[in-house]
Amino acid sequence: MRDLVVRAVVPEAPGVVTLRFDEDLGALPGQFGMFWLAGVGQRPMSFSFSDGITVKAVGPVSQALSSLGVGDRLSVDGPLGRPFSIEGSSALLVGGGFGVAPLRFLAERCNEEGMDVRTLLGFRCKDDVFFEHELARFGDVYVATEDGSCGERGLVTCLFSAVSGTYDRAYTCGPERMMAAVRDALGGAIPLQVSLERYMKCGRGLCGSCEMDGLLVCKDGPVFDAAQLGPSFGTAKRDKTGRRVPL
């Protein structure tokens, strides 16, 4: 466990913030670390900086972190979990609501190392809409909303027609039925890479709870390539008691 500081406090949409910490921590686009303040609890939180994290204020361990001031301090375990494979020379990242979070470090990297990079971004309203600014640093952006008021009106797939042509690698992030349909409208043709989410206790593999399909969400991704993905992948998840419910 490692101790860290507030060093800044982006507020990035109404109840999103990007905290900014004292210290580098060395992490890869795709990982995450199990966030913790005494007193609350703790919650795995994807990276979007290699030295922050963009929080989402929805239960009480994520409404805490997104209260925090600079000069404020929590720990964490981490890095930990498989990251994103970053290939090729061309890139095209899907991202759906808070799932876009992670995908802007990635975004970040895939650019740094020379690829052409397009961002998808799909948000129920404008209000809704985060990184589309920041994500612009490093490829082209093109948003949707499902009321309309930003961008395209529909699902972020509907953007699929504007940005046509081959892509070495595809990457998603987002609510799980969104990168469900990700994946079936590409149809193979990108290898694709999925970020999932699961309920999580201990984050290293040791209390099952993430378990998927026969993987574990915590030690085996949470980065999956989709060929490894069984039919729990858009269907099916496991709540805080272990019972496998539908998404």
Contents of the next structure:
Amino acid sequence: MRDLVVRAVVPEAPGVVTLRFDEDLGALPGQFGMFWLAGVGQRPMSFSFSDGITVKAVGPVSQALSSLGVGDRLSVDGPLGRPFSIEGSSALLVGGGFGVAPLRFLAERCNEEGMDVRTLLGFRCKDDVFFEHELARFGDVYVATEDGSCGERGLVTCLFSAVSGTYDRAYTCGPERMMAAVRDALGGAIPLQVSLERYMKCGRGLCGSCEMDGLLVCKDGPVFDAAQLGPSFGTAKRDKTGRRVPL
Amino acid sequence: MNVAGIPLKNPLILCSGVLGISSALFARLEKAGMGGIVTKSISLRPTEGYPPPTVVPVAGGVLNAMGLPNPGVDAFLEEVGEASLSIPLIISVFGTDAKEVAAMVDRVSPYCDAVELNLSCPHAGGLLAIGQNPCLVRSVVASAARAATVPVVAKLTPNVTDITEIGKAAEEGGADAVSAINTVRGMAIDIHQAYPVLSNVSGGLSGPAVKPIGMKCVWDLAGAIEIPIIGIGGISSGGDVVEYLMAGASAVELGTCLGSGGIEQVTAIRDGLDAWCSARHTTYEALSRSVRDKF
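Go ahead and give the structure of the form predicted together with the partner chain, now that the form predicted on its own is out.
Up next: the whole complex, starting with the chain shown before.
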């Protein structure tokens, strides 16, 4: 566990804040930490900066994290897991909802590597949109919302026709069914990496809670090559007891 | 090799509580070189276990208090049904009393090559109470042995004054083997947040730090009982396996090293052990007790 102090709190959208820490953790895009607040709980969170995370108040831990102020303390076990592999000279990033958070960090690193970056973002509505301008610093950004209140109306995959062309790599993070749709839409034409989320008790390859088809999301992932994944991708997960249930 | 009627491919067995939840992981562990598998500890009903933090890295190992999460025996046996293994599957079970443990053993026996009785989890109150009491150990093991149609392994806790007393009770109760040690009670406080790190406040220590404790327990048990001993505690290399075998173990269980080294660590340990044996023209069986018997 590492002890952190909140250095800055940046509001991103209603209910979404970025926390920047007093220490650069040396995280790589795609890696996560097991963030812990005493008396509240611990949960895995992807890094959106090498020294920060972006939090949406959903459950008890994320709610408590998102109400932290400058100077507050928290602890983390991490960075953990396999990061995105940044290769080639052009990248297509596809994010949905809260999955956009780690893609910001990835876009920044791809940009630093001199890659041509294009990002597609899908949200439910205008109020949910975040990191649109942040991501525009690293390349072109296209937005879709389900209700059409911002950008194109529809799911993120409806933006594919706007960015047709060839890319050396594609990366996606968001709701798992969306990522499965992205995989299907790309049809294997571009090497695709996906970032997965599962219930984790340990984050360190011991408990098995995050297992899918023999892979451990905490240790073999959370970033996987789409081609590595088995039938559980987009369809099944394990609950807190370890029982396999539909996603 | 055969240990207490369990036809192991080699002396390396996955310990309970670590990864033993999925048939696909069983297959991956077999491929990595495991000689046998002990599943997560299974109970009659599904158990969620404790909320995170359940695992905390500490100097020399990890502290854990998972709270025995498992999907319950019915769902778990469905999972086992999907496995196709050529190494033995040992189902770990727990229950609150002799009757419940016997019912569990009866239920799982047709699906496995042996059962391991978790009598000793240090962070599940009632269980430790069984494992620390020789009379209860004798009666629970006896009930399990009567219900079992496969060999019964009793897993022992080091959190006792004299582990040989508990080992003898398990032997008298009819255990076919004992495994030792379970984790060593411990805890940690985060001084910055001024709070215990584990959600359960305390838990059990495993990893390299507990190896000398496990070694001493195996050594003492090997002088006190006749049934085979499966050594557990802090093994992360082929040399560590050799050490446990020399002390009196017939096989060993691995757990914490899979977190630090990944599943590939099993291959490194097996290769290290096999290289040792072939360089000295010896066998797993010949190594077992080879130092213990000098005393």
